[in-house]
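Quick heads-up: it's one chain on its own, the form predicted alone, in structure tokens.
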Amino acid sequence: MKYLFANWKMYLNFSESMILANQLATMSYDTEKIQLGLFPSTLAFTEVEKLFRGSPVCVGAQNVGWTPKGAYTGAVSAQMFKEAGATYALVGHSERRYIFGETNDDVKKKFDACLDVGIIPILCIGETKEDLEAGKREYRLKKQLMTVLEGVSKDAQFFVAYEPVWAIGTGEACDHLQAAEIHDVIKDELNTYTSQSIPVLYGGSVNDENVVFYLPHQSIDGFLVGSASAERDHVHSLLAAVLAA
């Protein structure tokens, strides 16, 4: 099984989200080989979830608040997303960390909140260009994992998405051999915290042209795709590439 998770970020407004969702709803593919997940904006979430309810396509949240309810203007809690039908939620995406200032502790709270309500969190980790150039890639990734996973139940279900910050939205994807090597490092590190086989996804300027280079690597379990997932033809090409691998 390979995973293809489409993070629509803030690329699509409500009507654009529904147009794409309806296009994807008519698309056929081998659901035993691919798990497709969609992460629409909060405004579009409930309608997209209703469209795919009962289907093999899962719908997730791009971000969650860690407190169930309360005086948190603008926040939508993990509990609220669960009640609305969310299967997954992204936590710790690099844009949340480096644009909105979320700390490792914030990510830990959101991760735990997802587990508490039965949402499967997708923990996003990645190094900056400065980390890479300073030889601190593994240090950064291991620290991000440790802060969130220390003390988590060894039976907890979650995903990890490796998304080098310097590759997000830049068109400068991580070399597939390096990505596979880092995925091996991440999986070795995960053995410290869990007894589960945790899927590790690659994200960072993935598109329908370069995805074929990552597919042969067993350590890469799937992809978290940004801008390339916001167009019907690109999603179709990504699905076709994964199925052909």
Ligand code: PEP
Second form
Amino acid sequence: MKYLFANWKMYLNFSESMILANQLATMSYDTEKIQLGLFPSTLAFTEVEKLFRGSPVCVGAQNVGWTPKGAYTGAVSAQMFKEAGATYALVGHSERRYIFGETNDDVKKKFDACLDVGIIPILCIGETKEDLEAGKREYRLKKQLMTVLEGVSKDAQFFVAYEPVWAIGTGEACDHLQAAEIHDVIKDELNTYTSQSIPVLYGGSVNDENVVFYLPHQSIDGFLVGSASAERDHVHSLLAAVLAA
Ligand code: PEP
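Moving on from the form predicted alone, please list the structure of the form predicted together with the ligand.
Now the complete complex, all chains and molecules, led by this one.
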């Protein structure tokens, strides 16, 4: 089983989201081999979720607030997303960390809030170009894991997405051999915190041409895809590539 998770970010307005969602709803693929997850904007979330309710396609939140309810202008809580049918939520996406200033502590609160309400958090981690050039890649990843996972129940269900910041939205995907090596490092590190087998996804400029290089690697359980996931033909070719592997 491979996971193909589509992070639509802020690429699609409401009607564009519904057009793409309806197109994807008519696609048939082997659901034993691939789990498709969609992460629409908050605006489109409830309608997309309604469309796929009861189907093998899961719908998730791009971001959550950690407090269930209250005076938090602009926020939508993990609890509200759960009530609206979310299976997953992204937490710690690098755009949240570096554009919106989220700290590791904020990411921890969001991660814990997801677990509390029964949403499976997808913890996004990744080094910056500066980390990479300074030889601090593993240090950064281990720190991001530690801040969030220390104290979490060993039975907790979650995913990790390895998304090098320099590879997101740049067209400069991480070499597949390097990515597979880093996934092994992450999986080793995860043994400190969990007794579960945690899926680790790769994200960063994945498209229908380069996805084939990552597919043979056992340590890469699937993909978190941004721009290539916001267009029907690309999603179709991504699904076809994963199924052909
Ligand atoms: C992402 O934002 O999670 C991502 C991987 O984006 P892109 O595929 O566009 O690099």
